[in-house]
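Next up is one chain by itself, shown in structure tokens, the form predicted on its own.
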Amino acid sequence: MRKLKILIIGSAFGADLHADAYNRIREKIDIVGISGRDLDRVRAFAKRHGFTDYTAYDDYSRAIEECDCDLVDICVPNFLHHDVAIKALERGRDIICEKPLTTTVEEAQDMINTAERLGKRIYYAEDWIFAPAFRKAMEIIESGKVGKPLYVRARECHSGSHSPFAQTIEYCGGGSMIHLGVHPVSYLLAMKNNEWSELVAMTSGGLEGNLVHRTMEGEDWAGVFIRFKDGTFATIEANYITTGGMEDVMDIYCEQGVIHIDLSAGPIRAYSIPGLDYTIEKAEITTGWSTPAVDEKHTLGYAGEIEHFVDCALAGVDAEAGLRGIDGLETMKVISLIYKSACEGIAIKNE
């Protein structure tokens, strides 16, 4: 079986994820490459995960030009995407991109000509389309046994990035929206083939504006009001002022049933007077009675969504709705819309 050559760009907090997920896969991919700013870094990450016969490169440019690889995964940070992502299309890699595609509308769409132009695949790296929990409330949907769904309630809030990249629009593009409300966004989007009418939205405004963050450029509350072009009314929130870890969670109201999925809720509850080592992630404190999750990685999506990148690459074939180029490029619309509505207090119709 032929196996997939993968150079990681990145060696921090997104490419662990992805690398827990490759290790899953080790009969499928080789890791023949990883580039970071610390080559310290870099042979401290592989040596956690196991790899060992790959190149070290302090470079991108030079590790796109230089590594023998089929496919190249974007895991620095959201400023970087789009010219990391043109330099590894133009040396003729797929390409997997961390969530969301890029800081701009242009550039992502200079990210899908690029790809289209010569030929090649972006796969969007969105977890939430394989987290297990929301593709089990899909089939009871697809079922036919709740109904039509009519309303969509969903979130994903923490207490905020500590990373230097997400304190600036500059390097991320917005706040606690671009960052968080990607998930719910793209995922309705999947759910809803991209075909939205109407938004209105509303942000805390970033600095002194914000509830909590106030040295933070971008927003650390957001809301949008979305109407899609089924008739299916949905609320998204993101925030970065939830303390007690992260959340993830959506309701899916329906003409014969509701749909509740919390993925931070796991099936453990445990007391610790001294603190567990971890419960789950940003959770400020592990003492007391918690939640501690269980193989987080897999119920978040990513293992999933790496294995499904894989074996479209090795087929060389598309990736399936939601984590194609096209739906990151999609979302940063979206979400370029719902900070447009926010500003200038106006509901945005897609006609």
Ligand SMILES: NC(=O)c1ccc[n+]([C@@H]2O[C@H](COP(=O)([O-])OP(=O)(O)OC[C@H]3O[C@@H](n4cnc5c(N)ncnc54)[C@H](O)[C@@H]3O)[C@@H](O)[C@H]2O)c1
The other form holds:
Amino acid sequence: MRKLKILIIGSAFGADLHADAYNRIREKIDIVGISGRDLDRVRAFAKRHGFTDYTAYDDYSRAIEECDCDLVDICVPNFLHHDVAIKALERGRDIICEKPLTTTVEEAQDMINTAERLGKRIYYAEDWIFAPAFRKAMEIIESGKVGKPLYVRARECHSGSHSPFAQTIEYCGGGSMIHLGVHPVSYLLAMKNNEWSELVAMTSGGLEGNLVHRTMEGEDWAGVFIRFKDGTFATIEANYITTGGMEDVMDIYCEQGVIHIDLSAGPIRAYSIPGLDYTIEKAEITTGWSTPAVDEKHTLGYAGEIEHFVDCALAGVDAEAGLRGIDGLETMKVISLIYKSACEGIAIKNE
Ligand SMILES: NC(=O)c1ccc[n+]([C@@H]2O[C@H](COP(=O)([O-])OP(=O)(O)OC[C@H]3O[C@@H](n4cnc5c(N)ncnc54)[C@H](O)[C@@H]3O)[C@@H](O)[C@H]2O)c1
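Having seen the form predicted on its own, the form predicted together with the ligand:
Every chain and every other molecule in the complex is listed next, the one we just looked at coming first.
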């Protein structure tokens, strides 16, 4: 069987998530190149994941130029997505791009145009689409046994990004909405074929206007009401004021039933006086009662998402709805309108 040759750009947190997923499908892939700013960190990353037959690069332009690969996996901070993507597409590679697609709608559109012009594919890494519990919820809805969704409430929240690049709007594109809210926004757009009709949003102001993170330029609290073209209402929330570990939660109220999903609430409760080694992402402490995650990277969807992309790239086809470049673009458009709505205090209609 042909294996997909992959060049990973980035060797930190986001790259770790993807590397874990590649390791589950080693029979389908070869990691042939890894690029980061610091070669020691690149080598440590490769060692952590058991990658051996790869070339290490400390410059992504050179990596893209020199590395003989089929696909470039972009796991660098948001402001670099566009430049890396354009270089990779122009070099004739398909790409996987981490969320958000870019920091601006214009850059996202340019990526889509470039991929279309060159006949290359963008796989947009929205892990929520492959979270098994969310997929089960969709299966229940499709069975018709709860009726049509009337109202969805969804959120991703935690206590703040570990990445220094999340502190400035130039590098990140905004605050908690673009960094965390991007997941529920993409998910709901995928559920509704990108067809929404109206939104109204509110955010904390950034810097001194924030609730907790007063040196961060972007907002640390954001909420939006959205109405979709089929009449479904939704509220989406994203914040950096949530202590106690990451929350990925969705409640779906339907005509004849309701579905509650909490990706962070696993089946195990543990109590530890000295503290466990790890419980869940972004948990500040691990002592006392906790709900240690069971295979977190699978639960959050990274494993399924990456396998789907690899299968699609090997077959030369697009990813499923919600995971294509155009879905990343639609998400960017909605997020930019969420910021416009919050900034100007207006409701926005999508005629
Ligand atoms: N889907 C998810 O839930 C999820 C989770 C975490 C991160 N992400 C995304 O992954 C991407 C990376 O985030 P992260 O948390 O790993 O960030 P990070 O700040 O922890 O790491 C950034 C990586 O990019 C490299 N880098 C930075 N500047 C560079 C440059 N000029 N040239 C080459 N490499 C450079 C760094 O060396 C490092 O390896 C972001 O777009 C983020 O939104 C997604």
